[in-house]
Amino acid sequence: MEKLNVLVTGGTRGIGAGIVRALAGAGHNVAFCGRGETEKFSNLATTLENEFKIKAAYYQCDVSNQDDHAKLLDSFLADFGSLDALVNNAGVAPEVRADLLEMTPESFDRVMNINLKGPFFLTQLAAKKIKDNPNDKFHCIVNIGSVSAEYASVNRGEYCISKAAVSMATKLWAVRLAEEGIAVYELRPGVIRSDMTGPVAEKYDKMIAGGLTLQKRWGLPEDIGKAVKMLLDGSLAYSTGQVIQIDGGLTVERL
């Protein structure tokens, strides 16, 4: 398999950490970013390098701050030489799960800036970097969406809206970047065990046991990591713009 230089946003925990580890295990060079202090996560990058014999790095970055984007990509290119794939994973739920009638503009803006605006404009800049530094490797962008793009949750409406918008952004970038030789995909996780779902774990335990998903277990970060690894190895190279559900059968329509 071809070794790629990959950047994963929000890669310090949960789904992001699962993606980073899966890609490192597949032999890809991988950098990940987050808002945490550099020293702590640079040690994790060193651990990945030693364990998997790849190049790894951590960069402190707030994806909602567009001033950080150029610095992030410039640092990546200086360290890795080229950018072959971007995984837009960074995302947040609302800090307060409020009814739609109580949602605040501040909460709406926070979620949209991190989940939609940040990755949209990071993709814009990353695509230009890939376009301006061509090579013969497989190039792709993977957006981590959510089944919440279609499933309405009235106590976290800003999250649902952001993920529905990410889905359209995926289509738009797939259309625009096809001529540049860059494939674009959306992965749509279902109920994944992570920090985000921790506060409602008991609720989902009961729902999964009651048949919410066809496969009666939680999804795990490594399930998403395996799917990203498949996309990056070119197995679905002729499927740009597609949505791939990683949800244990949650979205299968049934009577």
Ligand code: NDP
Contents of the next structure:
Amino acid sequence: MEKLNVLVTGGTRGIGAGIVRALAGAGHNVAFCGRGETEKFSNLATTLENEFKIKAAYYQCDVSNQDDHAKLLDSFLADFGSLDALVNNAGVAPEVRADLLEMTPESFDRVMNINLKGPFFLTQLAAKKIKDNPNDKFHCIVNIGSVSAEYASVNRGEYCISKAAVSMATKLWAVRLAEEGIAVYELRPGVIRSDMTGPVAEKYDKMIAGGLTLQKRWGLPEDIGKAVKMLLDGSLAYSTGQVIQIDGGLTVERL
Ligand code: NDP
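Now show me the form predicted in complex with the ligand; what you just gave was the form predicted alone.
Full assembly next; the chain just shown is listed first.
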């Protein structure tokens, strides 16, 4: 399999860590970013390098801060030489799950900046970097969306709106970047065990036991990691612009 240089946002824990590990395990060189101190996560990158005999790196970057984007990509290109694929995974839920009637503009802006505006403009910059340095490898951009793009939760409306918009951003970039030879996908997870779902784990335990998903278990970060690995190996190279559901059958309509 072709060895790619891949950048994963928010790879420090949860789904992003699952993606980083799956890609490293497949032999790709992988860099990940987050807001935390460089030292702690650089050690994790070194562990991955030793375990999988790949190149790995961690960069401190807040995806909602556009000044960080150029620094992130410059560091990546200095260390890896070229960028082949970007996985926009970093994302947040609202700090307070407030009813729509109580949602604040501050929470709306925070969630939209991290989940939508950040990845949108990082994609813009990354696409230019890929375009400026053409090679024969498979290039793609994967956006981690959510079933919340279609399922309305009135106590985290800003999150649902951000993910619905990520879905349109995926289509827009797929249309624009097809001529540049870059495929763009949306991976849409269901309920995945991570820090994000930790505060509502009991609620989801009950819902899963009660039949929320056809496959009666939580999704795991490695379920998403395997799917990203499949997209990067070109298995769905002729499917740009598509949504891939990884949700244990949650979204299968039933009577
Ligand atoms: P976690 O809260 O477990 O992890 C979030 C990751 O994003 C961390 O690595 C965090 O890094 C990073 N991150 C958060 N904000 C920023 C920021 N401003 N800049 C850079 N990195 C940031 O969440 P999950 O792993 O559960 O979620 C990952 C993605 O999957 C999100 O986009 C989420 O919306 C989506 N998703 C999750 C589902 C679930 O059930 N868990 C379901 C559907 C979609 P750090 O804190 O180190 O900065």
